[in-house]
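Taking the form predicted on its own, here's one chain by itself in structure tokens.
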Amino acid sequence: MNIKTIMVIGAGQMGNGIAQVAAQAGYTVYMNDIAQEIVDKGVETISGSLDRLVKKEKITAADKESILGRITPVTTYDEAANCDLAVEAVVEKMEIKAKIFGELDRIAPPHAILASNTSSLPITGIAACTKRPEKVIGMHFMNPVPVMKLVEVINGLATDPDVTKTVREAAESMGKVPVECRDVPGFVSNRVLMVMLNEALWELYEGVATAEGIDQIMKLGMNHPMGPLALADLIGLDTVLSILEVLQDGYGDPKYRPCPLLKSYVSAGWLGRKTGRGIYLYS
């Protein structure tokens, strides 16, 4: 398969994120959401991440230009009917997935592979909403996508073996780094990554240290780039807490138990980063 045209669905962290390496990488690219401000707002990120890239002479103005001029913002999925490749990055509600990838599966032409960046739903029961479940397959990014190198594939119980040769060249060609795992809750990265997560909330919970003295002992002790009460803040606490009880109820393992400190953040709406304010304030 020859990927040309790729749609994103989440104009959101992931999504603009997703939508930017394709770009970068040659890719015609469609960032779709569901109102114009949010689109308009993905695009000024990516903007405001190649600004960041120009001033490391990584890239010319005149690139950034051009990049820019391959990322065309939409609000409907009509333009899925011209991809080779779609990619969703919503949030963590399959009956939101299950929606997209029907809505997809009746547009998209039937050479188009349907990838899921999401982070812990069973890939296998997004292609069960799809009349062409050995296209689908999950393409898990990480956050930051610009920065970050690994992208988690994810093969369904009936993805087609060439699907997979294809989105593994398709992120090779972004720059990323693919890796295979089985289609299990949580995968691989988040089911180890969330425990820890989770634990260190925990932690926070139970008085055992503070915050900033949790995360700095993580950071100098185990050589971590950020402590992990400041990554769940950066992926959003809202995500944490889903992915978690996707692996609750996945497993039926207590040790998957979400920490009643992160429920409590959820419900004030103290998400993290994106709303200002999570574990820690931000300005």
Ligand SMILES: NC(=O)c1ccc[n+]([C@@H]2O[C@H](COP(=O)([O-])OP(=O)(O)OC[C@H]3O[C@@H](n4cnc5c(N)ncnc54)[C@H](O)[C@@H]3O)[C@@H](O)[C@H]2O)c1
Given for the second form:
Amino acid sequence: MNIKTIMVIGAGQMGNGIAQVAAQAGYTVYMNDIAQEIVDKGVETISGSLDRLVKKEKITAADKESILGRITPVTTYDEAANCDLAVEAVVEKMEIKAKIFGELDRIAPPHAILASNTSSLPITGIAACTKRPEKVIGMHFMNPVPVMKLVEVINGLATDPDVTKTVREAAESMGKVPVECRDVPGFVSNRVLMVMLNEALWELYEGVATAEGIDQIMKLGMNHPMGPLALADLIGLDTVLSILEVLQDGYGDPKYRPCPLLKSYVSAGWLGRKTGRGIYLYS
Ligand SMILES: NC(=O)c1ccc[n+]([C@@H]2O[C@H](COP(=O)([O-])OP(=O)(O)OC[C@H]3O[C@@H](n4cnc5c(N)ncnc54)[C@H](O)[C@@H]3O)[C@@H](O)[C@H]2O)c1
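Please give the other form, namely the form predicted in complex with the ligand, since only the form predicted on its own has been shown so far.
Zooming out: every chain and molecule, the one shown earlier first.
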């Protein structure tokens, strides 16, 4: 299938990154969010990210303008009527994603593929909110999207292999490496990663070491480019909590129980970099 137009739903840290790499690959992009100021902020973030590429001489100033010119910020789902592929990247809440997939299914043309960037929610369950479960798939980009190579491609129970092939090709056209896995809670990436991040939060909660100490031990000792607490702040503590809840619910195993410290930070609105405060302070 020939993908020309992509709609990205959600203009937050993942959504604007996906819109950027899609526009850089030459696709026509609609970037949607619930309010004009949020999509405008998304465009601003993309513009800043492209400025850094111009500075590094990876693209020209003219390239930047044409990439931005391919992105139309929108606040309705109507533009889904023109898309060949929709990539949903809104908050990690099943009820919100379910509603969006119902809407996209109603508006998008029958050939359109509906993908979710979910970190952990069941693709099969999301697909069941539509009348085209064979065209629903997980397209899990990593953060920050313009930098990270991987796209984890998650096949739901009903996903058509041709849809998987098309999504793999689309990911490759954006300079990414697609790797497939089955639809299990947390997929491959977050089933492994979240246990580590949660354990680091438990260590902080128990006073085993300072946040800086925990991160430094993992960086210097394991050669991780970022410590687990700094990474949790980058991902967003609300997202980390939602993923742990999906893992706990999905496997019924107490090893995934979220650390109480994580819950209090989320209830305080200290969500990490995106709010200027999480485990660390950013302002
Ligand atoms: N943060 C990460 O490191 C990371 C990595 C991979 C995947 N993900 C997944 O990507 C998704 C988005 O995460 P994020 O970090 O970009 O979150 P974010 O909080 O930065 O952005 C979420 C955006 O969704 C928007 N939104 C909420 N309801 C909406 C609706 N009904 N219609 C349109 N937009 C709506 C919000 O306004 C917000 O701008 C989640 O499913 C998350 O699990 C996150």
